[in-house]
Structure formats: structure tokens, C-alpha cells
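Next up: a single chain in C-alpha cells, the form predicted alone.
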Amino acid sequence: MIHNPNREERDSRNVLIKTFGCQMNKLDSELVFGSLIKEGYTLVTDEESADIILFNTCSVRQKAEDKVYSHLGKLRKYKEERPGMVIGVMGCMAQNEGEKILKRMPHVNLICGTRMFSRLPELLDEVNGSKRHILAIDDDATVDFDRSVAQRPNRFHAFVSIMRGCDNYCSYCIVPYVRGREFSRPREDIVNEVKGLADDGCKEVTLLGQNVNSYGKGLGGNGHFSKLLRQLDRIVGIERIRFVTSHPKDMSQDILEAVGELPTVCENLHMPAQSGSDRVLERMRRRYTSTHYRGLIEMAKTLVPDITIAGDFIVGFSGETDEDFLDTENLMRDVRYQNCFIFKYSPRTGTDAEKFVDDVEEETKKRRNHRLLELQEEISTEENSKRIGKSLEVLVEGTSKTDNQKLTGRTRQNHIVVFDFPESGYPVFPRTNGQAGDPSLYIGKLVNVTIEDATDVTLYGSMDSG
């Protein structure tokens, strides 16, 4: 029997959601937040105000899980002082660790797997006011994509899931085991969601999937990714479309042609290589060679001349030699990535690579990791410096975290830009009482910014006044 608190009791429930990991987790948190708001819950941002604390977790690397366990451990004493507080773990770590979390952290009340988050309001009702421990993991549950378009952290941007799961089974990766097999959303459902977002003031959407290039699987030939991009491009109100993540084995010319031709699709491609060594790529079961990957990069830069490339690399994978690592360094130099996510390899329980000998010493992993980070910083600084003196289109996201008198946003190529706005005001937002307009009025607007300085991470400039 599920306990259903009355409306007055439910309205007093304050929820804090802490999200770890990828954009898919951020979207899942957004969907959870929307479903809880419908049921009378209130989102808060600090533990002291929270009656319910939910961790939406990542399980791709051991470090990610360790971080969550550390946070949970710190809440043990907090839970002793407030025994009525509910602590829950959602997402990939919940799916992967399951009952182990409850045994290690008995003060946790709820474990909610990757396909069960749409049932969270019901699960919270069940645990509310009791000392029960609920384990909600179902590999075959149907994922509910329904969302309240009005409930999202940023009115002008939204993540949109187009497919879930992964069928690639790279030897090192836990994702297929915690996210399940691939399945795609019907194209009309995605189009209707994006239209609803546009009607609600959204300017930019990021299409999400473990492998967006394989979108359409299970839709009977009615779901190719490039066709989806072309249909979304026609939606009035949407200024920008981004997508992540692209698997190199499924990248195709028609997708890159769509990026080059469609005015709303941004010139930025996240396509992880993971290694520059063919020998390591084979052991990783990536199903492409470095030559094939380089060919895709060449095609992308030919079809989309101003495109920027983001990547992922794993260093210290089982059997990786100094020569293998040198191949990775050379790939980074040749591609000249805008930015890369670089990780030291850690074996994940249940993957095929767990059977391999983890034979690269930790100090060697650290040295290689540091070397790639250093090389990427050098490349990013050089590439970003090429933007100095140029006027770039920026979608304003808000005020700078370090200076609320400056604005921040992103270019179409996904550069972070921090910039001044004109003292004389902006034509759309005229001066008031001799002062420049309220900077918050620029949020969600497309403006042009002349770049004056650059680091490896950020461009700096001033908004054009004309």
C-alpha cells in the first residue's frame, strides 16, 4: 500500500537535487524536478532547507562513485539529527550499485534506477514518514519522456533527449549496463516537445543521446538523425541547435552536411576519440581506426569551415605503451581540439575490460593525464587567440559568476565569452536615469561581441553597440 500524504503535508516538502556527471543526468534531474513540482514539492538549493536530498549520480568512473559516497557519508550525522529527512540516490550509480549502497550507507532511504525516475513522486510518497528502504531498479521499465516545458533551470535553453541507452559495449564502459539498450523517441514526439519549448521562450536546445548518430533505431526507417535536424531547423523561435554525443563509427556525411547547411545547427562537434592508437582502440572495442577518425575530422572541417571539435580521451588503458600514448598526443596536435575531457582509466566492474590486467602504473597514468591536459591547454590558448579582434555572435546566458557587472554566454562554436555591455546602453534596452540598462535584460538575447583577449577556457570582450 502506497502512502499518499494530503496536499498540505506534501506542500511542506522541500527537495534538493544534486546532479553529477553528464548532460543526460542534468536532463533527468530537470524532468524529476518538473514531476515533483506538479505534485506540490518545492526545489531548494541548500541542505539546511531540504526535507529530501536526492543525488543524481554517474558511474562511468570510480572517482565519480567515490565522490557520491563521500557526500552521502557527510550526511550520516545530519540524518541522525533530522531522522525524518529522506535521502535518495538516483541514476547510473543507483542502477549499478543498487543494494550495495544501502548496505554501505544505511541512512539512505531510496535507490532509484535509470529507468524509474518518472516514478519518483510515487516512490517518495511510499518512503515518506517511514523508516523504509526502497530499492527501485527495473531493467525493463519504460522511460517516460513527458516534461513540463515551464520547469527548467534556464528559460532560454533546454536539453532534449532523442534516444537513450547504448548498444556499442565498448570494453571499458559501464553505460550499456546501467542505461540499457538503445531506443529512439518518435520524431514527432521530439518535434512537438521542441515546439512547446520554443513557445515557452526557449532559444537553444541541446539534443541528447549516448550516441545521437544512431538515432532512429527501432523506428522502422523513419528516424535518421540528419532528417531530425532538418525538421527541427524549421521550428520558429529556435535560434540554435546543439547535439551530444557523436560516436565516430556512426558519423556520416549527411549529418555533417546538415551541420554545414542548417542555419540553426551550431558549428561544434563533440566526437570522442578515446585514443589515437589503433591497437588501443581495438582493445577498447571502439570499431574504428585512427585513420577513419582523422578522415571524419577532415570531412567536418571541409563541410563546416568554422567548426570546433571537442573530444574525450582515456589514458592508461590496459596495455597502453609509450608508443600508443604518443599516437594519442599526435592526434590531439593534428585535430587541434577546442577542448577535451581527459581521464585516467579505472576498471569498472561488469565490463569486459575488467578481465584485462590493469598494467599501467598509477604514476604513469598521472603523468600521461597531466601531459594531455598541458597539451590541450596550449592548443586551446592558441586557437582561442585566433578569435581576438573578431565580432562573434553570443547567446547571453547570465551575469558572470566572478563579476555581476559583466555578462557571459556562448558562441555558436561553444566558446565561453565574458564581456562588458555598452555604457551607452543597447538599442533594445535604452538607458534609464542616465545608467546602462539592467544587465539581466540581456539574458536570452543574441548579441555581437568583439573579442579582446583569450585564455584556454574563456574569451573576453565588449558587446558591440551598433
The other form holds:
Amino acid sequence: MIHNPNREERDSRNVLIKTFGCQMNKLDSELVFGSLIKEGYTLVTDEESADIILFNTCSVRQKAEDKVYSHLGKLRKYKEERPGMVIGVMGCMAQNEGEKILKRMPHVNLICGTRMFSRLPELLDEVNGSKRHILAIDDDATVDFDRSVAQRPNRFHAFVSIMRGCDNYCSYCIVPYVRGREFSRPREDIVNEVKGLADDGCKEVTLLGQNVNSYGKGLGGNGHFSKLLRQLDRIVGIERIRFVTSHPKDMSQDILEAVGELPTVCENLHMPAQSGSDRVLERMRRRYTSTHYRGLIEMAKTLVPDITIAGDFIVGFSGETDEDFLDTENLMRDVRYQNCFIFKYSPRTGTDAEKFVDDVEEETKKRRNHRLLELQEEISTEENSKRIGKSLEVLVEGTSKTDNQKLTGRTRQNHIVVFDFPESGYPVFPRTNGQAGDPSLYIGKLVNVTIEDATDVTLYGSMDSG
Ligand code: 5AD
Ligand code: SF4
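Next, give the form predicted together with ligand 5AD, keeping in mind that what was shown is the form predicted alone.
Up next: the whole complex, starting with the chain shown before.
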């Protein structure tokens, strides 16, 4: 038989997916993994053995897009050596940049927008082994939420999409343009998926949406998100429910009451303020004031004892003065966040803020970014230190990356904990017949850990025995 390298490459179906950006992208990659496995593809984790490399991308800041271009550039030579391989760009940047990617990176074969993921197997069949370029970006295509519960990277945790898109059009943000209009998934579908996950051994779910608090908008009536939480709380087997992201304009008392009352809903909110200055918030079109935001934080702390808050801030937004920045520093100091993500403003083409001048110097953006990081580090260290001496419930995720003799997991309040486990004695809840001292016995279990030390990002301790 004549050896035909092209044919060999057409038949091989090893896929690598590299994910950039937010949790929504991680979930999309998981869903794409699932659909490709069904079609007989094999997933690999290294470039050398991949016949198809897909980049699931982010457009929220210029830096995120630059990073993907730089990765794609590095693959040019690789592709020359293996002309049969397929390189694809999917997700937000595919939607945003479209044909521009093909012009800049002609070795890319496939561009697949945010609403075309369900067609990926078909598109790959079309492109596989051929020299064709395919551009699949359809603004009107519907999003498929379907997932096979069994195909997920983590046995004990799963992301669950409850809505797609965003209707808020914050003036700086590209998400509504690349992800499309807000659309809530029917409640029964979400409940059925979480039931399926619970039956398959999943203990913790994180509900995902750009603005989960407005879940169900357009369906008539109020309180859809709190009703959803109440229904999911009753599913046997699910021990913890988390949700991201909360938008302050749609956060309400009924949601915070549900967080406070429901045993499975974790005491942690990710509720970005973006700025502490009303002038800046107005230009950002966030539709709340810092007073309203502070009121919500107070309500959350009253209704949910021991709640931790995570936030996002953008520094150096167009027109931000030293005084505006001081308002942000003050807000950060008053809320006492557990952790914050801080970003330098990056103008995005097509957004409303593009018409404002990007007038804050890069040096000033850097300085403000640094100042907020420094302040947050101080607050996080102080807040985390308050946990020393306490015994906290931890869902064990695995062994620590830096020391495989230690375990790692998260508290309900979303602290990362690294801890020792007993060499002998009973593994705690639920007791198993396995040998104590084997770390794998604890993975996916709830254990109690007494905290002995803390940094700004990690708590350290020892597992309580018996
Ligand atoms: N520049 C900088 N940060 C941004 N974000 C969104 N758009 C931009 C932008 N143009 C940040 C916001 C948001 C997070 C996901 O990214 O803080 O909450
Ligand atoms: Fe972007 Fe605002 Fe929508 Fe969040 S709520 S995705 S910041 S437009």
C-alpha cells in the first residue's frame, strides 16, 4: 500500500482545545469537548499529538486578543511542517475579529463564532485535511445548552449555564456584541441537568450567566432567580451551589434572603462594582450609584452572616480623575472584599465608550492598578487571618500542586485551603473502608479543616480527625 501522509492526517482526530478568558468559556470548551468525543474525536493535552488545535478565545480586553494572536503566530511554522493539521479559532474573538484573523494568520483554517459551537463537528468534517478556510459566524443562530452530564473534567464540580448573552451594554464592554442578546434557559432544563449531575456524583454546581440576577427576565413575574435557587436547593446529592456573576442593578432582597436561608447556597457573592465614583459609573452606564451598591453590601452582610464578597474594578476608564479613583479606593476599603479582579481600561471597538477619549495615561493606569492590588492584598490578608483557629468545611478538590502530601479545596466562602490530612485514623465524612492516609480517599468529600495560617490568597491548616 502506498503511504499517503495527507490521508493519514485526515483520518487522525486528536483535538486540543486551549481556553482563554472567563468561566463561561471554560464551560463552552467542556460542551465542545463533549460533542467532539461523541463524534469519535480523542482529546489531547499537548500540541505535539494534536491534529486539530482549537483556541476558545476572549475579547474583553485588547491584551486577551493579542495573546491569542501571539499563540497563533507561534503555530505558523508548526503548520508548515504538518500541512494537514487544522487550526481553529472559536468564541468571542472569532465573533469579533472574524475574517481579520484569516487575513493576519492565513494558516488558520476555521473561525467559529459564539453561536456556532453546536455545528463544530460538522465544520471540522468540512475542513479536516483540506486547505479550505471556513468562516462560521452567524449572529442569529441559536445557542445550544445541551450537555452530556457524564463528560466533564471534574467529577465533583460542574459549571451550569443558566442564561446566555447580555443586554446591559455597559459602555466599555464588548460582551453584548460578541455574545448576543440575553436569553434565559428554561427552569426545568436547568433543574433536570443539575439532577443528572447529582445522580452522576457531582456535589457542587456553579450557575453561570453574565448577569444571573436578571435570570428569567421577559418570562413575566418576579423572583425567577431566587425561585431557581430554591428549586435547585432541594436536589438530593448537591451539597453546594454557587453563582456568578451578580449585577448590582438587578440584585434584590429575595435573592439575598435565598442565599441566607438555603443550606446548599454558598455564602459568597461575586458582585463587581467597577468603580466607586458615581460620575464614572454613570459614564460606564452601570445604572446604579455607589450608595446603592453600598446598601446592597450592607443588606448582604445582614441577611447572610459570614458572607464573602468578590469584585471587579476597572481603573483608568475615560475621564477618571484622582478624585474618582479615591472614591474607588474608599469603596474597596469599606466593602472589605475577599478578593478583587482589577483591570486597566482597554477601549474596545464598537462599544459606546469608544467615542470617549482614552485619556488616562498608561502610567497612571498602571499606578492605580498597582495601588488597588496593594490595598486588596492588605484587606485579604487581614480578613483571611480572622479565620485562624476556626474549623471550616472544605470540599476537597485534590492534592496541592506544590506539595502532593497536602490536600487542597475550597470553603463555602470560596477561600482556597491547603491542608495536612491524617496519616492514620478515620477519614472523615463519609467514612470509607479504604486506608486512611491515601489522599485520593478524600477527593470530592466534605471535611473540616482547622485553619493555622493565612496569606492574602490561601488558608493553611490541618484536617480535623474523626
Ligand atoms: N477594559 C477593561 N476591563 C474590562 N472589563 C470588561 N470590559 C473591559 C474593558 N473594556 C472587565 C470588567 C468585567 C470583567 C469581566 O472584565 O471588570 O467585570
Ligand atoms: Fe459586560 Fe456589563 Fe454585560 Fe457584564 S453586565 S457582560 S460588564 S455589558
